[in-house]
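One chain follows as structure tokens, the form predicted alone.
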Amino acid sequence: MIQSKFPELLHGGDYNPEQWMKQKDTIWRQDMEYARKAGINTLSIGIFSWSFLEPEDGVYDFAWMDEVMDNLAANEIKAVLATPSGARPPWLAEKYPSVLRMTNERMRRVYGGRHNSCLSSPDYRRKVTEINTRLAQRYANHPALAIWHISNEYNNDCHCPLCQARFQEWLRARYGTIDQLNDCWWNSFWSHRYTSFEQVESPTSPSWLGENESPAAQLAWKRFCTDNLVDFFNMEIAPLRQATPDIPVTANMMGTFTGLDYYKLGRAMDISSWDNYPQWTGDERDVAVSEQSAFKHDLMRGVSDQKPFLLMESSPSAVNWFSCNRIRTPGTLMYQSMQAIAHGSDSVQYFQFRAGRGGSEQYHGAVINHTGSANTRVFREVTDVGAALKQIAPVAGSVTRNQVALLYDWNDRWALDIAWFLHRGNQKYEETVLDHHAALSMQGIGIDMIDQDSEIDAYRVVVAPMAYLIRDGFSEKIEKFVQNGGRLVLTYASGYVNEESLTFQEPNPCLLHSIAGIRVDEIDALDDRRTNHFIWNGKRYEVKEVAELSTLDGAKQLAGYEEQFYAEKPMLTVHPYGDGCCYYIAARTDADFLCDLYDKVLAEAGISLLATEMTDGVKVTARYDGDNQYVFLMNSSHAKGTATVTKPMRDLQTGELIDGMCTVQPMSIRVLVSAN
């Protein structure tokens, strides 16, 4: 895998020059002029260009792309060159109907939209390989080529006969025999025991059409879709690897999109990238919006093992697909951009560079609006971002060194979403992990997002909210971590099912029971009219939505419930185990408790804080390059904020020496570097 490190922070966006082919003599020239003016050093091209690159089957036209690539090189702009599989031309669907997806109702789609290609279709795979090979061979030595952008916002959920056959082969490879599948899926229930893999079909909707209620079958389909997509991704990049072995590959992801396990996809890339579209409000709600973006930035860095990532898309102004499409208030674009860098991005890129005159995204925010003028507030703010990225250029390639890890595991989420218990269809896994991320970040630290396959030995604290599904090998990894001195935080709904979504035959949290030191007897779902309370360290907190009833089995009770029939049952426990310990939170709480708990846990673990005494809305992260530490103080509040840095730092943009308390203006970010 290529270790990607760029000499500068990238600044650019999605560029669609083919939309202006008939005006290229004026528009293309103006595009390059405006890009230089805005400090843009990279542009993503070719993402939706298949109709122009191959206007009919086997007939290719790269002349216009040659001109675009040459224009970029002449203007010292690097190309993020895409493979065009994200949107295929109409002729391909007409000539090769197998490329059209089939819905889970077993209906063949007609041509249209974007994400509607069958990734199992041999015709589609052949045509993608053909055009990718020609792109790679043609531009392998072009001075503009910097990164390969693979497809666009991958997803995969096709139920056609080709996909059914691949699914059945995937099942055969995973389970070996149909009896093993039947046992793992508990198919004695409802007399569902199969006698051959060919009888197994993908989950359907609506439920009366076919199988849609087996948790194990649904989980297997989710896993297959990811593996099929990763297989397609590896097919896409094969000709690129052959022709351009030193050019990194990426594919733009979509945060917490539930259709794919992004850890599996991210680990197949050289550098991860994602598209961030926060719903900024222009008021104090932006504190919560900022936290959601921070969480997803950390997650997208985590899916490729904490390497720097790329912000592939963001909007310089209003998008066009929310129900209420607000423009950005002054300063928001700068905050949005610098926040990505603070969490590990090596780029700020926009969708889109120039607004198209038609199509569904004609009113989507753009660097250059429909009038083609650079005399706009948006263009000036983009230019300001470009200047700021040059000022903090030394940050490029720097990495995180966080001591705290937070689990977000797609397999776990899928299993919870599928599970028929608690708040069925609304288990709030993502919201719960986000709550823990917010509480941890309020302590003055950075956070690494991991899954159950990640290595954890280097961390001091691991937090695993709602670890409902325990994958093979995870409990052994966690046990070793705690025995060697780590602090583990577990919550309710942990250790309920194995990797196949079968319940264990021992007390919950199963496989983690000896570490937690409790035995869970029951779990209760609370509606919005039922709450409970507990007192810890003299402070009273509320319990809501989920509460477990458990019995101590070695752990020490730190707090118990106050009310109802489970009064005095353990709500918060700690269990020493080896040289470390495990905290167990038995119920869902508000943020105030999580913040107080993590203040204690991090202090016990000896976690060094990046900043202290942070006012509401102020967060901090750090990146490292050799002996240099870059600290980012981020204030998402619309009021002035402060924080106290723990050692002397220098403002990377102004040169000001900061020793102690630092002021951060409303909705802004300061970048500090260790003062040597």
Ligand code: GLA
Contents of the next structure:
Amino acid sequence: MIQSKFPELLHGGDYNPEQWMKQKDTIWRQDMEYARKAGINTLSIGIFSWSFLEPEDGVYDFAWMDEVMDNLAANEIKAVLATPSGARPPWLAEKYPSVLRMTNERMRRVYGGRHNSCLSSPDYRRKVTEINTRLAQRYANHPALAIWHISNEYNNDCHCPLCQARFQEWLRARYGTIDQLNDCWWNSFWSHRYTSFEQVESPTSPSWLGENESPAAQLAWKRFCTDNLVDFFNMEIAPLRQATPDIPVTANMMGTFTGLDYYKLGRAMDISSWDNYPQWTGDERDVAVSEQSAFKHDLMRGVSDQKPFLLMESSPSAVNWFSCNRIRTPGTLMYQSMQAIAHGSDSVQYFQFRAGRGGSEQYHGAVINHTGSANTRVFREVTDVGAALKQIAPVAGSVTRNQVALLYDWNDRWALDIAWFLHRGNQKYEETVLDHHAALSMQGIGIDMIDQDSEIDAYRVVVAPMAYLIRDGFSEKIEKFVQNGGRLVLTYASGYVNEESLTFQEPNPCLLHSIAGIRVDEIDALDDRRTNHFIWNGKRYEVKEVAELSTLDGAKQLAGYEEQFYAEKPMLTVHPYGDGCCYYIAARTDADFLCDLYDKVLAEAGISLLATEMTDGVKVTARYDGDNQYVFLMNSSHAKGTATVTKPMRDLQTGELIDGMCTVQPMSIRVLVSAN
Ligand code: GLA
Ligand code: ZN
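I've shown you the form predicted alone. Could you give me the structure of the form predicted in complex with this ligand?
Now the full complex is given, and it begins with the chain already shown.
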């Protein structure tokens, strides 16, 4: 892994000079002038340049890119240089049809669009390797080259015969024998016992064409698609590693996108990066929008084990693909940008630098709009962001040191999405983890997102909502954590199935049962006309959607249900275990309960709060380097907010000394610094 530390925060975005090839003498020159004016120090290039770099099979033209790279270097702008595999030229599909994906219904796609190549196609792999090798060799020593941007928003699957063959190979490696696969997939059900790996086809879901119900088959396919993609990613970076061993690689991800286990991809790269497109409203709903971004920023930092990440794309104004595309109200861009830094990003990058005149993104927000003028509100706000990033430059490279971890594991997500029970197809895994994230962050702390493979020893509190699928090794790890004094919070729907999505032969939460000190007898799905209630610490709360009925087995009941045949049964329990303890929440509740619970749990765990007495919509995070602590006070409400900091600090931008209560303007962020 290459440890990347930039001396400054990166500011820039996707730059597509090839769209202006015929006006390059004027437009390219103006681009550089505007970039300097806006405080832009980084531009991502080459993402969709394949047909200019290789206009015909084997015929390469790098002259134009040489010029772009030279322009960047001359203007002290770093290049985030992309491999072009996100979209391919027409000749490539015409000449090598195996690069075209097949749909779940086994239909070969035709040319068009992007992000739609078969990752198993030897032709595609060869062509990508060839062009990546040439790019790497040509620009290895170019002064502008700073980061490799691999492909673009890798996504989705292909069901062609080549992918089927690789899937079968993958299954053979995982299960060894077909008998073992049959047992793990419970294939005695519906007479599905295979006699050879060659008989296994990828699931066709959502189509009923073939296999679309087996949880194990679907889970295996999801896992295969991630592994096949990581393999493709490693193939893409091999020539880059060889020619440029010191240049970090990243691939831009998409938050909670369900198609790939981003922890596996994140751990394969040097820096993780992602594209954040919140649907800001410009009114009080922005508090919830902000929380969603906060959660995803934390997740995208988590997938690379908490190292600083890059905000690779964000819109400087409206996006164009929501059904209602609002422009950013004044100040929102600054908020959106500083929020990324607050959560651990070392960059603020936009999509896009200059809007094209045509194509489906002609109306997407851009630093320079179609008028080509810098005299716009958006350009001025981008320039303000550039100036702010310079003021807070010491933050670059600093890291988080959170004491609380929240589990978001793609295996849990997939297994729940696939599972035929409760609210089939709508288990709300992401929403639930988000609710816990929101409630935790309202306490005045930063949060680390983890998966079941993450190291957890250093945390004081681990929260694992709906940890439905327990991967090999996780229960031992969590048991040790609690034994050693950690506090664990578990919820309903945890520990139901093993790594292969087979249920256990003991009461839920199975492998976690001894830690939780309860036995789950039944789990109920409540429709929106059915609720229940419970009283805890004198306050009455509502239960909705999912509720478990369980029996105490060592745990202490803190609250029981009130109504129906549930009455008196445990809703909230705590179980001392070793030097730590485990809280168990048996049903889904609203945010007010989670906030009250975490207030107590964090206090018991002795978690140091970064700020207290925060008004509605105010959140706080911190980053650290050797000498300093940087505290970010974020107010996403459209009213003035306040928070109390726990020690004297200085505003990094204004120099103001803050001791105690601090005011934060509506929809804005303050960066405070103190000695560590
Ligand atoms: C994604 C892509 C970009 C662009 C933007 C538009 O993030 O990576 O190429 O399409 O969306 O929002
Ligand atoms: Zn394929």
